[in-house]
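The chain that follows stands alone, in the form predicted alone, written as structure tokens.
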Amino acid sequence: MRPQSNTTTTTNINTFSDPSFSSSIHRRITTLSNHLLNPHMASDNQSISVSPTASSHSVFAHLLPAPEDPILGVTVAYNKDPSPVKLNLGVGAYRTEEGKPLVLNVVRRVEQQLVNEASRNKEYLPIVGVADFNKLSARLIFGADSPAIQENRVTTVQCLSGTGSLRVGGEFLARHYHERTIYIPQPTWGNHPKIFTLAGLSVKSYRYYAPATRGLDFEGLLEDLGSAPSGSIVLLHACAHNPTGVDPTPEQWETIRQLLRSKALLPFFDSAYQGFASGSLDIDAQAVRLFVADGGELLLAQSYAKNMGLYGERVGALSIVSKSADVASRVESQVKLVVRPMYSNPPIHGASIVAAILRDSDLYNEWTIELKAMADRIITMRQQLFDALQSRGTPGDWSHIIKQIGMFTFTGLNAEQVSFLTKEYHIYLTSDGRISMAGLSSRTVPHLADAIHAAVTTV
């Protein structure tokens, strides 16, 4: 029996041998070639549109160079300065007496332990982060005996340091809180207004610092918050106010608490320096615990950048204190919906370091000793700078340097004097006159004192 012929193959061969088909292929190849050589050439009264990204000009060519961040830009300028006596007092990062970054010994020990744990892996964390980290962070700031913790009224979520905690909290409030205005102190950390604006809140300010006294404008604070609409959110620095280093007294904190609660204002604490200000973790948490003790609600952003030196690990937490355990559970479910599309879940390494230190009594004690040493060194730098200015007879009252607390001092120098310090003495600081005391050492204090004396007496 003869096999059937392959009609498909025969047809294909016949098709290719057809002159009209060959002519059609030739026209298509010619058209394609012309478009490749000149994409704007029209064919058969049609044109192929060219994607903007295929153009020789960038679709972003209209962008203008953005200004440097006012704080991080100080370091950029500092790095470009070849002077051997240059001094960077702009960025808030702790430095040793030798001017070097510090990794705490307890952190190094824990990291070594983590590396040697064969069972550790790099799997995703839950959306809320390391469970032990969250539990222990809440205990650290609110106190182990806090009624809010014992009653399960605290929701704590691991976030990307203090900045990320503020952003998640701000967006949560923008979605779920009935008021969308947040009052921030004037002045405050330069990133605060940007964070809350981008989170969807409307930002207003309340008076905080009095330039004339270089202290707290307490009356202005009370007047501004007293006139704020009921229910407004109020940002409060838990301790070591940035940039001024000016904190309310315990009595003033109590007055602030009574005012906020009487007007149903919602406190949002930024706690970036617990233990780093006074050297005591409990003392630096007093203002927060005062507000928790009255049973009211609040939010708190927590950072371990300063007090554990974990700047680059981006370790922080957002805690929300609610009226009941049931509400706290629902709050957590909604915070997850904020985090998930933002960064999915937090990094594991830094939070594991913190959790290991907070859960082990020996490691915890070692940490508190190192933490107090950092705080004490900063306090010593304050005293040395004050003494140096006094010995030079520098005009003015410089007692605010030793009255203020924490990493920063608001010197009172104006922008012109700051520029003078940079140009003539190669000292870099922000234009508002804020200096990082942690960037000073016994060796550099005389240089700074000479510069301040010259600026005050000649500019």
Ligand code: PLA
Given for the second form:
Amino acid sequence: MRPQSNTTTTTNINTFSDPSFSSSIHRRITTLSNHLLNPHMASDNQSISVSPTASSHSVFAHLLPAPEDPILGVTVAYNKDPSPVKLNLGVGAYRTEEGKPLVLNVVRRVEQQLVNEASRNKEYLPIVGVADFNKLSARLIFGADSPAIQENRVTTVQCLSGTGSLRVGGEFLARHYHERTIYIPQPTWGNHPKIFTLAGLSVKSYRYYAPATRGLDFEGLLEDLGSAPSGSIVLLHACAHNPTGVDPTPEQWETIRQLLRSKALLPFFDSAYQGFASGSLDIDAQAVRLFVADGGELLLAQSYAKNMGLYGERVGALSIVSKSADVASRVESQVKLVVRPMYSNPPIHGASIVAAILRDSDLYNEWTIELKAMADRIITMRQQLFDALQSRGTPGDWSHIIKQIGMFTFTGLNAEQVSFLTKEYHIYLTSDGRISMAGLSSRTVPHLADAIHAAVTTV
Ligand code: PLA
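Alongside the form predicted alone that was just displayed, please also present the structure of the form predicted together with this ligand.
Every chain and every other molecule in the complex is listed next, the one we just looked at coming first.
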């Protein structure tokens, strides 16, 4: 008897020599080539059935074009404008006097060191990120002598910049906190309501800004938070409120603290501009430290995008201050369960830069000098813009330009005036009239002042 395999071979050869089989192969090849050349030409009875994904009709055909992001979309529009005088004052990104993006010297130096360290590898980080970065970040915002840190009541988890920290914090609260409502200031950074809604919280607002005075609506704030249900979460900008540039005074912060604690409202601080408001990291952390000093609980999202110029490195942290070390460690274990299915673990590079700078006193000092220089340049731009409007006799009181703090001026220009600035002067800003002072320079102030003058006198 022949072995089985030979029998099979014989059978195959026989099959190929079978005229009916070879013509069936021919038919299939012809159909396939027709289909590949032009899927629509294949005749019905011979065609390979066309799957929905191979059809010319897209399964996404029903999608409407989504609008651009109200802040990042300004940069998209700016990039398309061929005008040589165009000016982007939309996104809050620091520019030098020459209008160029800035990488801090201290960051460049540390990056060189990191590249030269042969022992560094690209292994996954733990879910919570770089341990040293977390410890040092908590110290930066809460203070090296913070009792909460000394008592191990702080959980800090490296996240994807400020946005990622807010989102992880929001999802943690939606899963584990008994109240699902978060109160955000009116107005606030445009991404806040979207982040918290998608995290599973219900978003309400509290009065914050009084357009008439271009200052804080302190009464409105106290009234709205005073009538919020006990236990609600309250989002607070740690300093340099975006978009208004209006912060409570230290006395007003103390009143806000007492109100929140007396009603068991849970503070969630967004600290995206530490050091950018006053030029001092400690002064800009005062409101947060006031709330930590009373022993109560809170959440805090921290970003190094602006104060270390690490925008695209996406480096930040979520800190949760609890009542005891025991609770803090359980909190950490649960935050890990939020992070793991979201992005698994955070990136190494940015956090390594930050940790190196915060760890070394020389590098730290160098950073604070560069940070202060950025903050000072923004303050100078405020004065120059104010002076330029004064000298043009632009109608209106523009003193808010020098009173407001941080990266932005909330000009008070309306949407029509904003669109006039863009159409006639190629100046790009968000439609709420916010301008990024960090995007201005002595060279561009006169152009902006001309544009504002024309807008308020003609539109
Ligand atoms: N929180 C506030 C109050 C912010 O203004 C921003 C950034 C963030 C968080 C998030 O920053 P991060 O994720 O980059 O750390 N706001 C910018 C940029 C500067 C933006 O809209 O994304 C702004 O122009 O408003």
